[in-house]
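One chain comes next, on its own, written out as structure tokens in the form predicted alone.
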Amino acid sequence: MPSVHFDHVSKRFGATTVVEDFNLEVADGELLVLVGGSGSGKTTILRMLAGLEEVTEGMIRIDQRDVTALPPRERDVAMVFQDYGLYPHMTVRENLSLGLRLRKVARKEIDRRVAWAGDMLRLEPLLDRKPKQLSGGQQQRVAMGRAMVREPLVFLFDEPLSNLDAGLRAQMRIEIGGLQRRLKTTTVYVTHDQVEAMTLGDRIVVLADGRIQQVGKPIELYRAPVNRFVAGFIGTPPMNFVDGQLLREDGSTVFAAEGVRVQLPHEIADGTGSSEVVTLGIRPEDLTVDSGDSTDAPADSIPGRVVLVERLGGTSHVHFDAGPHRLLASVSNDRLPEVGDSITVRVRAERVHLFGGDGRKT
């Protein structure tokens, strides 16, 4: 049974539509991530669910109850904001208990919930400190604890890690994911960071211009994107794209562009037409770099010249030119080429993607 249901929800500000015909069910206990760039509508969707924005059209249900017109306090949701929203003059204990005190919850119950959240989030030594005495990660845990003590039906996270440095973001992703699995509370999480989406979400909703592009498990979006937008948005480093056309040669289908030729497996080429204009998508990790020039490259190889090597430790990024196209290979070789070297780049042809002129996968 879905815990949250969006039924043809739209939001307009004047003549501008920011969310259009949004239909989605969030299962009970699921961690669903809304991901997209600036202006994609993800935060507006979250705010409509929280009751902070009015719905222009459609209906929102939480636990089968129509909450579309209800004020935030009657929706049984708890929200964690990007800026933490802690009261600087209150201690951690007071920040955690404030919402419960305003609802006139019994003191014994307040103490129980605060102690439970403090133990769950490792905040016990910090309960009598003020927010200014805490690190960014500790403040974020307090904000999470304040939501937890509400014991809501739904947790809402609005880009909660944006203000943290890279190392702390990675740590907090682990903590949020582990916490949600322990609590099993339905969670809707908004982020612009696809790494957060891939590592946290049971399912991901990719948004662009207020519309759903694709919904699925992280690996589904990575392996089988439905269009070029999703293919380019999901995956780090992002997918390479080359515009070209399909040719029939000796019973095989070849993708051809200046400096790039790839013989395609039948299962990918089936259903496409000769001379069809398409975009080839190749993930950087599906390219293997071999040193040395090749004047007679095999069907699954691309000759190139190295323009930049980013040495990142276990994995490195090799940027190279293939004709007029700038491509990127993600490699783990101990011996890396140097800038200016001629290389041969082998393609895992069974992993390539083809997109038509409308951006949809062929």
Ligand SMILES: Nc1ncnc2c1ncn2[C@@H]1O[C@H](COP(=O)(O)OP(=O)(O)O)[C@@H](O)[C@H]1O
Given for the second form:
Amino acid sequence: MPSVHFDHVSKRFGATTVVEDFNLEVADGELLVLVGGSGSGKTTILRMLAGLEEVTEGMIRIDQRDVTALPPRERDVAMVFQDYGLYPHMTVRENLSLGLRLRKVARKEIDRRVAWAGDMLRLEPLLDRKPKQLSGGQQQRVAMGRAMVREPLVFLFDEPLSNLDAGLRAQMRIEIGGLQRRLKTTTVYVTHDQVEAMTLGDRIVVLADGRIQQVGKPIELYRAPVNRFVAGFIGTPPMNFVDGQLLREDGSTVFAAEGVRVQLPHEIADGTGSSEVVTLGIRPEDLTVDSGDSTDAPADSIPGRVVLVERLGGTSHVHFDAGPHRLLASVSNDRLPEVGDSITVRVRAERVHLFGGDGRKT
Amino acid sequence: MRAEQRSGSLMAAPYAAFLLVFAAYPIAFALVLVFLQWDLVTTPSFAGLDNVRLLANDGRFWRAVANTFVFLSIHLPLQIATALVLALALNRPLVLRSFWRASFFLPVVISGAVVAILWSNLYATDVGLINRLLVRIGLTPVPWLTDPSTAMPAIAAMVTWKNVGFYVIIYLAGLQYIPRSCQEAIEMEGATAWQRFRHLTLPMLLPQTILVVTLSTINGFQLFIEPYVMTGGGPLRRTYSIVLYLYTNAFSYQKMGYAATIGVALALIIGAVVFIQRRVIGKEETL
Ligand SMILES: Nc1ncnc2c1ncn2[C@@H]1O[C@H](COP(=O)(O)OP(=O)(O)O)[C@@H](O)[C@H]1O
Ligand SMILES: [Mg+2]
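Mind giving me the form predicted together with the named molecule, seeing as the form predicted alone was just shown?
Time for the whole complex; same chain goes first.
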């Protein structure tokens, strides 16, 4: 079973620690996405798994075999690079077959596998072209084909779509996902794009500053982020955050900040202390906009003034000020307010998130 | 003429003048000389195609052509190989890398005559450093420059040494253009160091190799100062190069017309050889 294990892996460049105590198991056949901002250590982790970067501390196992000290060619992993790394002087066919030729695979078998990859990735008409004569999307498919024909234990992708334009990126994302599900090859996929992570990953690892923030299925990260970083990173448009305090009033708990008061349900308020300083997180789709300022508004509503409306067709983004806080609501297009309107915004209190002073979920 | 064009022409003028005086005029003059007999002193006289006819039947000239080809057949492969190996070595992380690069480049800028004198000493049969080292390790000394079979190879080795720094720089520049992801991709595909060189580095350096072949061919055909200083064209005329023969005709025999004819023939030979080389190795260059 080709699974991948990282055991207490750290990476230092000189005195700077880039990856710290990284522990992870990638299951056989799983597509695991490493997501995080630029400089969070994603590429470094992938390159350590590939053998292109030395591990400072800890152990990496592929298929239960300790590969920590093995050179890349003895690891049986294939990588799709951000700039594809196709051999410019070779045709597509030669690019696809080189790895097999180097390993002295029989001619017939090489032809079979090249034909198989060519068929799967629709590369047949391109087999005799050089990389320079291909579009970005075609080069991307050749790079995937080159990884496929070797039938490696593990696929690695490092931001493979970042050089493509938006439309092609969405299309290739679907292709990569489909291909991986058919091949069932264990895959580690690195991206900074959380949409890519959410749509592709069986599981997602959110990284910040070389440390794992949270590991889980996409929907788990979305519904139950463990800290403020993950909450803000996963989801578009991003979650609203308001810093404030918890107050006990008549046996119930209220989140209070200037201009924002939300009565919290017991499940969320349980286990919190009174007067605790917290951050309230509300997803834009958990806000409902009612027009007009209602003086006798219910306890879970916020008065606001619209500062910007982004019309997106299906749903639109309403930016409004509630006291000193700039918030964003995702609303359907039927009753959009105008800029300058006073509005009443209702909060789905059962969906809010509370984060303590340390950023962790309370 | 617009001001911009005027200033453009003005700035190009010095170069144009230089070209006119030092390239166009000598070429035209040489072409005229082919049809003249002139000893530098008396008035030149018209000689028709005498010089050309003489050249076609001049055994010494063809001997010099053959010698130059022998020189090139040793020098070219040696030059490419040494430049490549050194460039690959200097492309790695290395202590004192700048120092090594500078050391290999130094002979390029030293005068050819000085290098020739230095190497005459190194090659000297009895007291030369090379032979003393050979003796030290138990071998017999080789009469490098006085044995007809070793003189030209010895000169070829020396010219290679002198120029290698220049070609190393060309290859080092080429190595910068091999994408890192390609190198890592081929490494992950299981290539050994030799396979990486054979399937990626060498083909990716083809444009540089073409340049090195062309430049060292042109340079090699002009072989002169080394045999002139070290062997005088001997032993048994084995190191007599085309340019040395040209020089001898011009300044020892005062046959300016004939010397110019040799010069024009040399230019034609260089053009033909470079053209053929490009046809052979350049056709793969479709990067
Ligand atoms: N070879 C290196 N030497 C020194 N620092 C490096 C090196 N490679 C990466 N880093 C540093 O490690 C951190 C993580 O880099 P990287 O793994 O490329 O991040 P990501 O892929 O998430 O953008 C960055 O701060 C980067 O500057
Ligand atoms: Mg990266």
